[in-house]
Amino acid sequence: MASDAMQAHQVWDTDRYQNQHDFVWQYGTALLDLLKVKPGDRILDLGCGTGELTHALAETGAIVSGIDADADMIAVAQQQYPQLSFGVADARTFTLEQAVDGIFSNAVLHWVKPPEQVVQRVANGLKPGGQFVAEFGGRGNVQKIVEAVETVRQRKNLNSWYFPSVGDYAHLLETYGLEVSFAALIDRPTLLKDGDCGLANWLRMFGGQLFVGLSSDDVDIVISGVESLLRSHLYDGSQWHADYRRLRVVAVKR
């Protein structure tokens, strides 16, 4: 998802998202049952992206919508389930004709701030007994990445996601009236497709917040730089790993 939380600077390319980093909406499938979806559930793909989580929530008989606040990725998500209904949509701002019974969102909630913005709307937008499912990352998400990136740049806070520690995140999801049953930190190192080339190609996708001010060749000379910094902690030689820390959280509307 693309959220205009994010830097101005943060570009989503819906060729690349697909073709290189695919895995983002693949983990999200593990998902899928912890929502506990009924035949004629109605359910929201919060951050839907290009709509495949979307789908396979359709395909347990749910009414299931999807919103994204990057009209690119909805085009590509209406093209690709014209049976289904997108619109684009602010995580922070969004409304609802009528209260739902679950709220899914993977690989989203990281973007966009203020995160009780985003807290605020789930809580309004569910049914009482509604479930809310979510995953995103977590405290410690990327940080060799990022403290690589900081080195090289020789600068500090670069960082400008929202990385919430378990604690701090179901505190907030209470704040709101949602009752959390379950919510875990998992380390999960990703596989980055392209070989030599995927840590480069993460950084370019995901990273444009940790290159502000820099020209293109300046950004080539920093991740050349990171990747020197990192070979030998994520690269395998073959394939570079990102090291995620996923947040992962279950909540119900009381």
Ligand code: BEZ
The other form holds:
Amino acid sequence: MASDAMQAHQVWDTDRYQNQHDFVWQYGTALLDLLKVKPGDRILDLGCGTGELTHALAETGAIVSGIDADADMIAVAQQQYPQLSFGVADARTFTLEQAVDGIFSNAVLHWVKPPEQVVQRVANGLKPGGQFVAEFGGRGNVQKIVEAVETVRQRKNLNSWYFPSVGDYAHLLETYGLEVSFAALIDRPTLLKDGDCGLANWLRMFGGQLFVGLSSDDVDIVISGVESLLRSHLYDGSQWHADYRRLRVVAVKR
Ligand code: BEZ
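I have the form predicted on its own already, so could you send the form predicted together with the ligand?
In what comes next, the whole complex appears, and the chain from above leads the way.
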């Protein structure tokens, strides 16, 4: 999912997203069970990316549509799953023709600020009794990686992702009339594909905001420095593991 405000420095390469970072949607399959879907329910996949989880939701018998702010992602989703309905829309401003029974969102909401606008749209889009199931980066997510970049760059506050605590996000949901039935912050070290290149790939795919103002040669130098700093923490001798922490929530519109 790409949101205009957050994505000024983020370019989505759909091939690399699908080939090297398919764990993003694969981890999301665990989330599907939290959405109690009955056949015929209308479900929105908010920030559907290339559509794999939208498709998995449709397999449960739901009537599913997916939206994402990135037109390239949506083009790939539509090509992969022509039978499903996809559209380009921003999580902060989307509107639906009719309210839905569930809104699902995996690994998206840390990209989208301000979060109040997203939660307001979610609340507007749900029927009373409708469920919101989401997982994204929570407080402390990829902290070692961010701190290593800050150390190498000798800069502070490079992280502009939104990684809230359970308390902060539960409060936000309640403010917009969503009753929280489950919320947890979960450490989930995440294997990065491609052996020794895994961390560099991840930083190049997702870390645009950490490198603002640097030439591509300087980005290479920073990445090497970050690898050296983190090798004893996040490298197991053959693969890198990113220090992901997920915020997982289930909430119901009252
Ligand atoms: C995440 O899924 O936690 C994430 C992905 C890219 C950048 C930052 C966080």
